[in-house]
Each structure stands twice: as structure tokens, then as C-alpha cells.
Partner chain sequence: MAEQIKEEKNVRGALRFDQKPWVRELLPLLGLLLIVVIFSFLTGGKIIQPKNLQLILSQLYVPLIAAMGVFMIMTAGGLDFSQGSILGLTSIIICWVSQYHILLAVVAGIFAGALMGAFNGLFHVKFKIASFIVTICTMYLFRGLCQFITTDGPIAATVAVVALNKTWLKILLTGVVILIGFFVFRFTRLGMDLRAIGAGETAARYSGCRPELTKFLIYVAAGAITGFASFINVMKVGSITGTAGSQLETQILIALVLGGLPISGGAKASFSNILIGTLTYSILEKSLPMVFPVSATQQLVKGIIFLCVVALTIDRKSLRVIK
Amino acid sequence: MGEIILRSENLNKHFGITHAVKDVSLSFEKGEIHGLIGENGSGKSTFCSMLCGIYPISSGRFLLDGKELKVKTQVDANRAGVSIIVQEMGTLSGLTVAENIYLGNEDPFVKNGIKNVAVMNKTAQALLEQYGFGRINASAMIDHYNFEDRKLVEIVKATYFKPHVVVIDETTTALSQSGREVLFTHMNRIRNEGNTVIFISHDLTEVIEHTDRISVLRDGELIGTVTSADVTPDDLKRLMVGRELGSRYYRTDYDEPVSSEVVLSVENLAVSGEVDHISFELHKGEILGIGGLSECGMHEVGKAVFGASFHRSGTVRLSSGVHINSIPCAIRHSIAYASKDRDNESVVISDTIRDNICLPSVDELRTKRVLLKKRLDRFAQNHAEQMSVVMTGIGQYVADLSGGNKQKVVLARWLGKDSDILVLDSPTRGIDVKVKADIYALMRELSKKGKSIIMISEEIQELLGMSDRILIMKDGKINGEYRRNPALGEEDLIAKMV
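Using the sequence just given, produce the structure of the chain by itself, in the form predicted on its own.
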């Protein structure tokens, strides 16, 4: 066994009556990439949040290089030599790229109480160049950059000061394949410098390929630690869920006819710099997959259909003839939307599960213009239970939920609305295999009831496994169209993506 850099001893975390982490004692070695996996709600992100000062520890402790680690904030953790790259957005709007990189660590640029912005920008730009991100301007506002570029900035922010331990929590789900390769390069660099990476991901093949050892949590408890080279994805699934989990959670049918009834027509749709005059139709009961590389424009198509795009031209029209030009219009006419950027665009994380589920259905829940608490509670409880949200109650704040349970809340609010058309952008991003299977089963159930789904995905197997028809986008245009077929393979789709 190698030299231990970090150890947790009898670590516990309580959220009210919920025991999220239960007596976990776990060691991490110097110069290793250590995978940490488990189902949503297994405690892995909570474990790392305590390490990084995001959550206080209920009991137990961390030892870093043999000394007890006592941190109350992420800045404290950084100064002690521990950093984290989170799953959702980890940069702050309204600040420049440089200000985000040095947030909480501006002292080197301050003299006599005055911050030397020019020097800070120049130093940050040199870092960006060093990391291979030179196209990002250190002096520009972070808001000018997309989700992936902001993640690249976070890589710099979390690693430039060479911390002893770097936590990477579901970061790959926000990155394209090229972005992932950049991240893996820096993970290997950290390991080669003798420091440690704790890598959290639901992509089990990815975990095996890019780690040295893997620890498995289940229901807040440590199940065990294995050597990555000695296990398969199926081995890890069994450890995660405590039983055999069938690998065939995609559709197995290939001959079910799709209705000829068109429920939505998109004509000559364009969004400046994103989408270049595309047209397509969505049929009743159809699961229409839209795929491509991260910057192909597919994510903007989802927003445009929901009326959420600025500077959109072209038409989005229902079979009734109604034109969808705004979010209220879309909701009013039974269109739902789940964004890839879940925390910022799909839920209100600072509000309760009840309020999030009820929000789109407020008009229907009113009784003579009055919202009755009992009715709201019953509505939210029914739909949270329907989606099997793991929670302390509907009064729990969404911010305290795992990624998979947040996504269940997103889907519960639209099930409550009984929307006829669902635009699901990256619906299984950052979600474990069991919840992923539940969402796929829900999609099939909805399509059989005549609901129509646009599923936007960067996962090729998801597109092949769930879609009745697939549109592949490249450079803002539709570059290929495929109907469901057992002979259709990954190479067919990839050829149209690149």
C-alpha cells in the first residue's frame, strides 16, 4: 500500500433525520486517482463536501498528511491544500474570468488595500495559456462563456496552486469528449506530481479507465475498495446496488410504428451563432433524439422550441396552429422543458420540493384565485412519490438533494402539469444506472400514452437505445437523420457528427 495522504475516520453527516454518511473510514494514497462511486444519494458528494468545507461534519474527522483537517469554508480548504470541481456551475456570474480564478485568494494582487487588476488579469491569462485554454480571455466577464468553457476555468481555479487533494465531482458530465480528454490530462498531471485526485462519475467505464482504485458507497456506508484493473462495470453495479442489475434498460423493440400525426412543426429555425435554419417535425407518441458534439447547436434547439432563446427566427408551431414564441406560451400549451443546466434553469434550488413541483401548475391548482396549502401539499406529495424522490419530505430544499433526485423533481413538476410535449436536454446527465433505468422506463410509458418527447443527448448509446428517430447536428445544421434500426451503430452517428 502506498503512502496515505488523506484519511477519514468514523465520518458521519446528518441532515435532520437523514443519515447521509454513516461512519465512513477511508484512505487515499499519494499519487493516485481514486474513484468514488455509488447511486444518487449514496453519500459520495456529501463526503467530499465535508472534506472541502461546504458542509460541516456531524462527527468523525479527516486527517490530511497525518494532521486533523479543520475547515469551515472552501477558501479554508484551498489554503489547507484541498480543492473541488463541482458537478454544477462553480463560477460566479458578474465576475471576470480572472476574478473567478482567484476568488478568495486575491491577496497577492492587493497592495495598500488596492487590487492591481491588470497584474491579476495578466497572471490569470498566463495560467490559461499554460493549461491550453488561451482562447479564454482572463479579463472578460465569465458570463460571456458557455457551460463547458466555464468548467475549463474551474479546472484552472481548482488546480493552479497545486493542492494535495483535488475532488472532481461529476465534472465530465458537463464536458464534450474533447473537454473530457483535457480534464483527464490534468488528472494524470496531478497524480504524476505526487498529489491525489478523488474522481466521482456515474460513467463506470470511464471510472475504471482513469483511476487506480475505486471505493463504493451505498446508503451512506462504505461497501469496499477495489483495484480498478481487477473489476468490470457489472462488478461495480453489483457493489453499488447490492444486487444484479440488468444491463438491458434500453428499448428492445424495433418494429413499433410511429404515428403519422404531427404535433409540432419547426420551420427554418435559426439562432444567431448557434442554429442555422433547420426544420423538422415531431409526431404523436414519438421519442425524437437529437445528438451531436457539444457545440453543434442541439442544446439551443431545445431552448428555442420552448420559447427560451433570444434572437430566434423561424417558427415553432403546434398542430393547432399556435405559434410558440415565449416560455409562458409554451407552458400554457402543454410543452415542458428540462435543461442540461439543471441547477440554474430547471429547478429553483433555494426553494422546496413542494414549490418546485407546484410551480408550473399554479393556475390549475388555484381555487377561486386562492392557493390552498393542503391542495399544494397533496399535489406535490403525489408526484414526488410517483417519481420516487428520496427526501425527508416535500418541505426539503432542492439544494440538499442529490443530482438524481433533483432530476426526479424536474420530471415530477412536468408530470404534474401533464404536458403533452417534453423537451428533455441531457435527461440522464450525472445520474446513476438505477435512476437512469427509471427515467428510460418513464419515457417509454409516456410515449405509449401518446406524449411526444424530444430527447437531446451527447450519449450515443442513449440516442440509439431510446429514439424512434435520430437527428444528428453539426455546425448548427441537421447533418443526418436515422430511423430506429437494430443495424444502426455508433459509427453511423459519429460519421455525421465530426
The other form holds:
Amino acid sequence: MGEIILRSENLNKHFGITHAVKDVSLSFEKGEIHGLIGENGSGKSTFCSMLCGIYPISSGRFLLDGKELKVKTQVDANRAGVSIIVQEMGTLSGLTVAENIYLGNEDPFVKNGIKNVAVMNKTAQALLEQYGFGRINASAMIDHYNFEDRKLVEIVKATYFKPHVVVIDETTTALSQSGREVLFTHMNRIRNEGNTVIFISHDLTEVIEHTDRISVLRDGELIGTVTSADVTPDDLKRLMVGRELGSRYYRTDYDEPVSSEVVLSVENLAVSGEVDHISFELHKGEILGIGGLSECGMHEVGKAVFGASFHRSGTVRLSSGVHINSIPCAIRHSIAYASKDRDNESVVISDTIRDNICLPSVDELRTKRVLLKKRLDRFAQNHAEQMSVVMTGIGQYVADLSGGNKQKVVLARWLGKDSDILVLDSPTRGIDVKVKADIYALMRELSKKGKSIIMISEEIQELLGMSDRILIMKDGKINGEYRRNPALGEEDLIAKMV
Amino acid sequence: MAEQIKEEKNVRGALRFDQKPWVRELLPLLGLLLIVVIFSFLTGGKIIQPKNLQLILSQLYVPLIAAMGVFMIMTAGGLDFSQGSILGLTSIIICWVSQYHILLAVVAGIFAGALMGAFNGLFHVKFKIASFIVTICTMYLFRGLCQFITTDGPIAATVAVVALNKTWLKILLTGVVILIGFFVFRFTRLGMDLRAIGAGETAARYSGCRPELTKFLIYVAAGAITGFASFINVMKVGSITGTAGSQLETQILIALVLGGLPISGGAKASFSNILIGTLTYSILEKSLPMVFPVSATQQLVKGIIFLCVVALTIDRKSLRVIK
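Mind sharing the form predicted together with the partner chain? What's above is the form predicted on its own.
Everything in the complex follows now, all chains and molecules, and the chain you saw is the first one.
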């Protein structure tokens, strides 16, 4: 057991009546990388925000080196020896690299109210060299650099003054592999200097690999702290969610036959610059996965099937012979579509849950061409409940919902419509583990009922785990087709994508 | 547990005072009451004398009816500045046709208004020009026509039309239009589509609405409704000059905002916006001259009041560029 540098004692945070952090008492040792994990909304970011003076503490306290830490701003926190690298862009546009590094700490360079830019740039450049980022020019505008380089500047900004505790909040998702390596190198360096890193990430493998200990938060409570060497990602998932996920997460069957009945055929579909004359068929009760890199054209294929691709050639035809050429036509013929761009295309964000659920079914909901509020209410309530949307009521605006709940509203509206063909583009994007599992279960249930699903996804695991058949697209063409098969691995799909 | 926490979060979201639906609904009503109380006090009760109330009522019909169309346009996220000019031009047409047959005049007014609305809609939807630009242009265009036609003097309607100028008839006609508007807005697919389009056009399209068609139709409808309002206008004034209906467009827009309609439209549009807003505006319009005899002061006070009301009631969350 090492020496304790930072301790939280009975820490609480309330937002209104929400209790976001509940009585968390947690110790961090000198010279460790301490992982902090939990689902979306479990309180990890709130915890760190209080540590760094971004949010005021509701009750409880932090002890740094035995003394109570009282900070009101991030600059206070820096002075006390605590810094943070945030999830979003943490550098300010319109300032130079050096100005960003010394933001809030310009005093050493200021004499009689005048900032000595030359000295500041020189000092900053020396720092950058020291970190091995010599290619970044301290006097250049930060805007000249891409997201990744700006993150590197943030690493410098957060660590040059040798803070005792550095918080790294979900930074890796934004970084490429090489950027991550750089980050991990610096995390190790900080640890070896005897300081502490608090590392927040959703990538459990990464967390296990790069931390010494891991603390798990769930619903604002500390569930426990484990030694990284002793756990597997599944152990962590279990701790995060509080129930066994493993087997139920994806489907487990491999030899269930798919009906030979074709419900939809796409022939020679082409969208200039996006999709290059592709043809495929969708069977009854099938989950057809379409994967590829983000720019491979698969998202446009989803739109085309829904009649929402406006400059396309080729045909999208139902088994009944009907051609799908417009959105109203697609909806009328029982095709549903959940867009990747959830906020702009899937839900009318500043409208109520009721209207969102009712909109596609509005023609069926009319009583002699008249819309009765009672009937709409009942319809929306039923389907929102069926999808267990967490809401104050169907009159709540969708904008107030979390990502997972928005997606539930999207699914509720199409279940309400009783659609036979569902096109789901990135159905679990940005959604936490629990809702993800719900969505997978629902897809499974639908396909058993004979509904056909086209699942477009950038997540290879999801494609492998859920699809009866997988189409891999590359540069607008279908580059590979696979049947569901336990032997199929990520590498097979990746090979066809790039 | 996770459910619970999220639920609490959402409850918190809904609890924000200014977001509660009933606050939004009640604020304009409170504004109306406040203005009635303040001006009853300032005018020594004169404004609530039957004589003045009658005057207010007589000035209410035309803006109330014409506001109906603009309300629907704004709900779908558009704007319309041309209604005043449409009123002027259709009034002239009604005067002409009334020489032959009164019912025909009503139909002609509605038809002409619809045609002008279609012109707006065509340019907005087909040529994809922002609605406020299109309608500012047509405002000048139609007004120019009005003034050209009336160069040699006002156009008069037949006496039979003026003879119809009975309060009960005006109330009846206005009431019928309001009821129809209310029904369409609350109980038809069109009303629901309008709100959805205003709240998010792309998402509405992906939900099966036809934003282009719908928007075109409401411009036509708004023109037609104003065409009908013109008939009441002609009943009241008998002869039409080149400036007939000018300022009506701003009057309607301000009334709707006073009534609590979010400028960007959307799901928060409520039918009561029209009634409360028009009433508030009319009372202000009538009482300001009683309190401030100088017209310059009236303008000043009017500006300040509007600014205050808008600052208090506007929905900042849904503010964005108006299409």
C-alpha cells in the first residue's frame, strides 16, 4: 500500500434533486494510474469536475496531502497541484500555442502590465521540445493544428508544472493509435515521477492495460476498487451495470436458418460520389449488417432504402412490386429508419415525446380524418412504456432526454407503426451498455417475429454479434459478404473495409 | 437505480420554472391582465368603458382573422410580412366584384388572396428563398399595385356591402374562422405537421411529413384567410385607398409574439397565442393615445413595452435562424 496523496471524504453532489455523486470516499496513492469507470451518468466526470473546481462541492471534501483542498476555479486547482485534460476541446481558438499553455498563468511573463511574448514563446517552445512535441511551434496559432496536436498541447498545459494529480477525462476516444501511445507514455512518466493520474475511459481493455487500480462508479456510488491485473473487461462490465451481461449482450445462436423469402431488393443503386451501383436482397426475419468505414457509402444506402436519398438511380423494390421513391412512400409501406444523425433526422428534437411517437402513424391514428388528443396520448403512452422510455411524461420535450432515451423514442415510434422493415443506422451509437443490451434484445425479438432489419454499423463487434449476414462496403461498392459464422473474426471484416 | 437517477435528472429538467408548459401558457395571459390593469389605472378606467371596449372590438376582427394564417406560417418556422399588402389588394378586388354580386366578391377575395399566397409560397418553397425576404419583396410588390390602382382615387364598394356592417355578423364570421382555424390546428394532420416542421424540418421529413408541400399550402391558406378578412375590412370602411392594410403585417407579428408564440415556431406554438396576442395588442393600441397624447411618445412607449414583453417571454432555447 503506497502513500496516499489524494482522498475524497463523503463527497456528494446534487444537481437540483438529482444526486449525481453519493457519499464517495476514495483514496488515490502516490505514483499510481488510477482508472475511473462507469456508465454514462454514473458520476465520474462530476467527481473530477469537483476535484478541479469546475463544479462546487455539495458536501464532503477532498484532502490533498492531508490538507483540505479548497478550489473555486481550474486555475486554483492548478496552483494546488491538480490539473485536468478534458473530454472536449480544451484549447481556445484564436490564441497561440504558448498562450494556451500558460492560460491563467501568465504572471511570470508579465512585467508592469505588459506581457513579454518573446520570453513566453521561448519557454513554451522549450517545454514542447522537452515533451518531444518539437514539431509544434509555440508562437503559432493553435488553430493551425489538428485536433490531435491540440490534445498534445493540452497534455503539456496540464502537466508542465508537475502537478500531484492529473485527471485525464475520456481523452483517448479522440486520439489515433499513435496519439494514444504518446498519451500513455506521458501517463507513465507522471507516475514514475511519483505523481498520480486519474484516468477515465470507456475502453475497458485500455483501462485494464494502462492502470494500476480501477474504481467503479454506478449511479453516483462507489461500487469498489479493484487491482487492474486481477480483472477482465467482463468483470468490469458486471461491476458497472450491476448484473450479468456477457452472454445476453449479443445473440448466441449460429445456425438458425433465415427464411428464403425476399422482402426487399435493391438493384443497381447508385448515388453520385457515395454509392456505386450496388445490389442486394433482404430476407424476411433477417438481420442484415452493413459495415465499412464511415465514408464507404453505407449510410447513404440506408437513406436510399427509406426513400430519403434524393439523387439516386437504381431501384429499391418491395416483394409486392412497389418501388420506394420517397419517404412518405417508404413509411406507408412499412419501412422504418433510424438515422445515425439522431438529433437532426431521427427525432424532432424540440417537439414532445408524444408528437415524435405519433408522427409516422398519424394517418392511422385519425378518427374520420380527425386527430383526437386522447387517442394520440394513449398511443404514445403505450409505446413509450413498451420501450421503457424514462420520462416525466409524454409531454416532455425530446431535447431533454439522454441519448439512449432518444433512441428508445425513435424505436418506439417505429414499433408503434409496426414496421416490417427496419433500417437502423448506428443504432447503439453513444448509448450506454444497458440500453445497448435492450436494443439488441429488441432487434432479436423483432427478427423472430418476422421483421427484417438492416443494421448499418461502424462497430465491428456489433456486426459480428448481431447479423445473420454481413455486407462490407468499401468506396461505395460491396466488397465482401459473410454469413453468420462463429469462426468469423474482426480481422476478416477489417481486411475488406480498408 | 440507473433508471431512477435518469428519471430524477429528467424531472429536474422539467422542473425548470420557465420550461414548465403552464408557465409558457400563462405568461402571455398574465401580460394581458397586467396591461388591462395598468391602463385601466392610467386612463382612470376609461379604457374599460363599454364605448371603448366596443371600439377595441371593432378593430379586432381583421387582425384576428389575418393573424390566423401568419400564426400557421410561423408555427412551421416561417415569417410573413406581406399580409398587409395582400389585405389592401384583395380589398380592392372585393370592391370591384361587389358591384356585380356580393357572394362572388367574397369568393373573389379569398381566391385572389390565395393566389398571392401561392406566389409567396412558390418563391419560398420552389426557389428556396428565405420566407422573410420573399414576403418583404411581395409586401412592396402588392403595395405598389394597390397604389397604382388607386392613383385616381379610392375604390368604393357597393352600398350593399357597407350595409352588412353589423356587429353580430362580424362576430359570427370571425368566430367561424377562429373555430375552423382551431380545429385545423389541433385536430388535423396539417396542424401536427406544422408544429413538427417548425420544431425540426429535417426530422419532420424523415417522419413522413412533406415540408415543401405543407409550407406551400399554408402560404396559400394564409393568403386566402386574409382575403376573407378583407371582406370584413371592406364592410367596415366601404372604400379602399392605396394604404389600406399597411402596417397590418407588423401588427400581426407583434401581436403573435405578445401572445407568446416563439419566433421560431415549433411545438410550443399554441392557438391561444393568436387570441391573447391580438387582444393585448389592440388594448395597447387603443389606450396609449389616451395616456400619451403625443404620437412620438406613444411610439416610444410602445417600443419599450414590446421589448420588455419579448425579453420576458421569448424562448431562448429554440432561437435560431428563421427560414
